[in-house]
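Take a look at this one chain, the form predicted on its own, written out in structure tokens.
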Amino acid sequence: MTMMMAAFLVLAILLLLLFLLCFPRQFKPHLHIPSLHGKHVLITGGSSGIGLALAHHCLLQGSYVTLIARNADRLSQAAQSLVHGNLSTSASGVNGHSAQYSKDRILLKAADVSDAAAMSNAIAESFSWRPIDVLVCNAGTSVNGLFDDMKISDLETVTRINLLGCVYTIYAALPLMKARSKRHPSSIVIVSSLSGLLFVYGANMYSATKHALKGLAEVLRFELLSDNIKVSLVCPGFTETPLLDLADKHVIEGNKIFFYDRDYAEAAKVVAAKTMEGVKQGKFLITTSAAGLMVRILARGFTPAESLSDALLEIFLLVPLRVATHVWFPFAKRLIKKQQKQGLNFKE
């Protein structure tokens, strides 16, 4: 009776799963912002990669966008290439038009997001254009290398750019956002990365830093709950952005045990669309490819999953995934033990 009656439940919620994945579009989810028409982003690493991706397709949604980057010259030249159209994540716009942008609805900032007051500066006059709807911290940077063979000046940089300045971005904004957000919603948005649920061998501080930023963003979600902020916090796979060239011998060789290879890597303009539809949901958790799908069932924590169908997909997938990491976990140890007798862990 007992086995007929589990059999039952496993059969129930497959075809639950199954009408839920056939029919999406009974279960829509609420918008904590239906449209990004007129609505003011901001976006720190703006300038290249994830971050002018977004900025682009923010800009054909018809939103304001405030990029900031730490180098001017870099910024005028990312504006031009959204003004002119020649942005090489996209040929064209909505509905066929060129997807070109009038300068009007672009401001640029220069500054620093490790250094507090300038990012303070920078929000304010970013704000007294039009007030933020949407903060996007997107800013990061790697220097990858083994732990012991790290400069204490790298260990510096990276935790000030990749933590520091998101903490510095929020702190200057959220008490802006707060004065306007109960008639206005808005979000906070975290890039992070799959590296921030699980791990990047030979990117030690990056790892680090992308698992304290799930952390913080964890407990701005609660903290925000009456304010009517949501908290977003974006995890991409591997991206086909600037950052993938920093990648050294440990990263391309260690990340094997993750089958790395970077003509597979996603596209910025991909993750840009999802990210920004997860927003609109306000969702918390955003990945963007089927692996983060997988490390995000086995990373979430206390995180539940935001829908019916999210929650048992992962019920169903989560006991077949942990027996996995039981095979996955001594193939990844002979091949970095491998690659170590190898001397690909020497300094060269």
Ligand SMILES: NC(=O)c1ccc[n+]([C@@H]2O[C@H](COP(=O)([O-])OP(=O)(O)OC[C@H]3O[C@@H](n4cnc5c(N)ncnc54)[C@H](OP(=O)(O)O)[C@@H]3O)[C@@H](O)[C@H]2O)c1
The other form holds:
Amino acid sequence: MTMMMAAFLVLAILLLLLFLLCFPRQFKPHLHIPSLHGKHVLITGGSSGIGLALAHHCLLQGSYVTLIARNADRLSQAAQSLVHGNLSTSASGVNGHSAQYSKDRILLKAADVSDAAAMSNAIAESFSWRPIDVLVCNAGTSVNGLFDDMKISDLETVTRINLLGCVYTIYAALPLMKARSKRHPSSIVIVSSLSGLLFVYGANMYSATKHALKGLAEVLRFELLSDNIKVSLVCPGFTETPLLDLADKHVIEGNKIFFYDRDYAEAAKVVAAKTMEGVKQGKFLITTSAAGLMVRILARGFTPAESLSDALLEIFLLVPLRVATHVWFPFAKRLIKKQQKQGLNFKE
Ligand SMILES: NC(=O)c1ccc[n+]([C@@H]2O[C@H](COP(=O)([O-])OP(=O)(O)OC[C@H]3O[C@@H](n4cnc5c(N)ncnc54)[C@H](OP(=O)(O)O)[C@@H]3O)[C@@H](O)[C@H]2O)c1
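Other form of same protein, the form predicted together with the ligand, not the form predicted on its own:
Next comes the full complex, and the chain you just saw is listed first.
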């Protein structure tokens, strides 16, 4: 067994070296967008959490931002907090910051991503303010529970916002972005989740829509190859934002499968910084934590690693991680069955 694994590793390394010799450009560090300074970044779900942290990060780099969300008051409050430099963790999921930005660099649009016509208008208006360089589809929501306990309307809401909201946003922006992207490298950023790469028990439609976003991102990535528009799929783990209040409400009592522990949630500003770093590099699959790295290796699928260090890491970790799934899976099944026997369901 050990001999076989060693032989496999040696073979993998030899294949990688051969690949490097044949396609050296594949692993050359290359910045798709060298700087965010002066770029226009449109962020859906920009009034809170990860979206607001992305706005803060981009403004700090000298970008212009359009923030889209449904609630106009919360959008104004978010813009005020950016302008006056008083973002607070409790309201936004972003640690406090003291930088202040001119309000001329921020455009607010109240619109619902699940309304195709509203998104078409909002994006056209944003584009006429400044051409969009980076389009971030970040708005999202979750209704947690066991599948057959959920209302049809909840299943539909999550699908409309998480999946169709992203589809409508890209559909409205793409023709406008394509018209200039050959001369101006552009990016589409789709915010999925680690639950878009592995199942999360109790987050059925959330997990399903986030998986669907991976499919959408893969297709678009190839469709837009000759348009100079890179597609990035961002998969953060649990992140300290108001969205976790929903998880708190619905977390299963005693549940260990969910891996949910708010104390270990990632900080929104770290997720934002890692996201934009990956976008600048034109990376396709962006994870933001150590757990994310492991899941990314297991669930990457057809997409190859995007840097030499990633490729080497994957080659060394793939087999041990695959073995680990054989230990973890029966454990997970036992735990879920036990919970189901005890009738431990979701809190109301
Ligand atoms: N927090 C996490 O643990 C975590 C982990 C992985 C991935 N994510 C993903 O990250 C994204 C942002 O989540 P977050 O944690 O930052 O959540 P959040 O703090 O609740 O923010 C959600 C944002 O989306 C907006 N929004 C929701 N529904 C919308 C709609 N129909 N149309 C337009 N805007 C809408 C909200 O504003 P309005 O309500 O005013 O519309 C708000 O600005 C989501 O896609 C989420 O799935 C989050």
